[in-house]
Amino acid sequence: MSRYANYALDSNSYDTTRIPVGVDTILACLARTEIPLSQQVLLEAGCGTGNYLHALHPYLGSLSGIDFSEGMLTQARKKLDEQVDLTCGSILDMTFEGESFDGITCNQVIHHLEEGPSAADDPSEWKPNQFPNVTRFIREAWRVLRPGGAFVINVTTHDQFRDGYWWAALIPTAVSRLIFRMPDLDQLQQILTEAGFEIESATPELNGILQGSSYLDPEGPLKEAWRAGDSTWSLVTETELASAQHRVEQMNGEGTMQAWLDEREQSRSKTGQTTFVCGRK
């Protein structure tokens, strides 16, 4: 339930420039439950084209997912075998009954949850999130989970939007729109608290790249199906996408850009792109 992305589009080409980070991560804090992984019945809120749910899939003993976007479980059906069971909903609102999973997983999504200044607007003339869709999810989790269950929220933090990532720089305005939406690492993990949530560990990844092999393309902002890999794309004025581009071109043709992306890379590598909270009920 993106309020900014088109998913239903998007998801078309989405596998193309993600994959799954900080696989390890969530195993070790699901690991910590006293039930066996082999056991575990897990549910991954937000699940996308199952990118996730793949890769944990051969650790567990039951998966589940759930996406608001019929465009992005089509992808997933095609990937996951039928003993991962996937449903088209709002995880605001779950249908399923409570103290149903072992553990819940939810990567990178929560920053789609809340309004928050378009393409068209100043962000320094909104007033400051509550975050009230995140609060309801968090509780919503909370609800689903079983007592002793792991949550863990894959996240980026804002320090990590500005600095992780190499064409942040690129487009700053949009990058405030983004942050905007979502809670930074301690406004995250006080709302986890406030649910009832013990927290655990708050693990940065500073290895992991989300948009894989095809991150440091050169010339990738020039091309739609590259933007389509990372949302914050979508909060880009036609004027800042034309501004960015422009730059991307200019550093190429004067072979300026690899000591960009060089620059920009040692920032990466200080923050990383993601964090893993772990919280458990």
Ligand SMILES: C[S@@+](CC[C@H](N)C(=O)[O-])C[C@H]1O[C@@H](n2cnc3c(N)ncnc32)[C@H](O)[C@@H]1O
Given for the second form:
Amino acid sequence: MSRYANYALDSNSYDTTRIPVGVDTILACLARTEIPLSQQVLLEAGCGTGNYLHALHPYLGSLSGIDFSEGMLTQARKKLDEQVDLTCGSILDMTFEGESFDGITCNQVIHHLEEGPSAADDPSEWKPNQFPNVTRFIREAWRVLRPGGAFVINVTTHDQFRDGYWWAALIPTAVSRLIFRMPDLDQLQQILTEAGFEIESATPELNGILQGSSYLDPEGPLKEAWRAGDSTWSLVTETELASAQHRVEQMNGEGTMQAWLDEREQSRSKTGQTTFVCGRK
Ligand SMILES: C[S@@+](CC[C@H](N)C(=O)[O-])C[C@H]1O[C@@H](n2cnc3c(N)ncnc32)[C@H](O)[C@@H]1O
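Mind pulling up the form predicted in complex with the named molecule next to the form predicted alone we just looked at?
First the chain shown before, then all remaining chains and molecules of the complex.
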């Protein structure tokens, strides 16, 4: 199991640079289940600091979250009432009984499940990934979901990793390392289908920005807490980071940063940062 991001540390600043995007899309998919939303029992797999659970809470019957980072769960407990059941554990091997949930959502977690090149590894030297852990998680989701239930996964596709984040162009090798760890949309849909899910929709979220108002901070890459909001920065070498920061300082100093950000925003507005896949059991 991969642990390239240090969530014990990043949990302290995570909420300053992350907001839940696409909550309406998740609710729309869950609402197509026979059981009314207000009576559904929902699991968020890899719930982190609980931002999605918090946003979904008013609409659902009951909520559970599972995450293997105690640091992230500590932050989640601060914002969620005691009725939300939080479990510390791996989503690859969940302790829940079979068919325990009416719906499952998983937001921005899939790229953390596989081994892959870390900072300093050359991604081109790695063999193609067969995604055993993603497959294992999806089978676990199938096991704990009730028949007819929705499984909503929010992922970043390979194109979105490249074009949906302005800083990706500053650290292209780190983006390649990350992409290695992540099935692209067609591969993910194939894994879901092979596990038994019927794909109802795969919708790019063109407007939502995961980093909220902190996204377009032109000095963001210079700040550790800002970089902690996106795990791609965990995959840069010191040299790659120094070179990215030098470029940021240069563009800010020359007054060309805004024009460059505008150009990058053109790309993001076409691809979006995330895609929501809705599978039905
Ligand atoms: C980018 S954060 C997303 C958190 C939350 N879903 C959100 O969107 O705000 C990724 C989360 O996945 C968790 N995670 C990664 N691999 C996991 C695993 N195998 N089992 C449980 N949690 C995992 C991390 O601890 C982290 O909290």
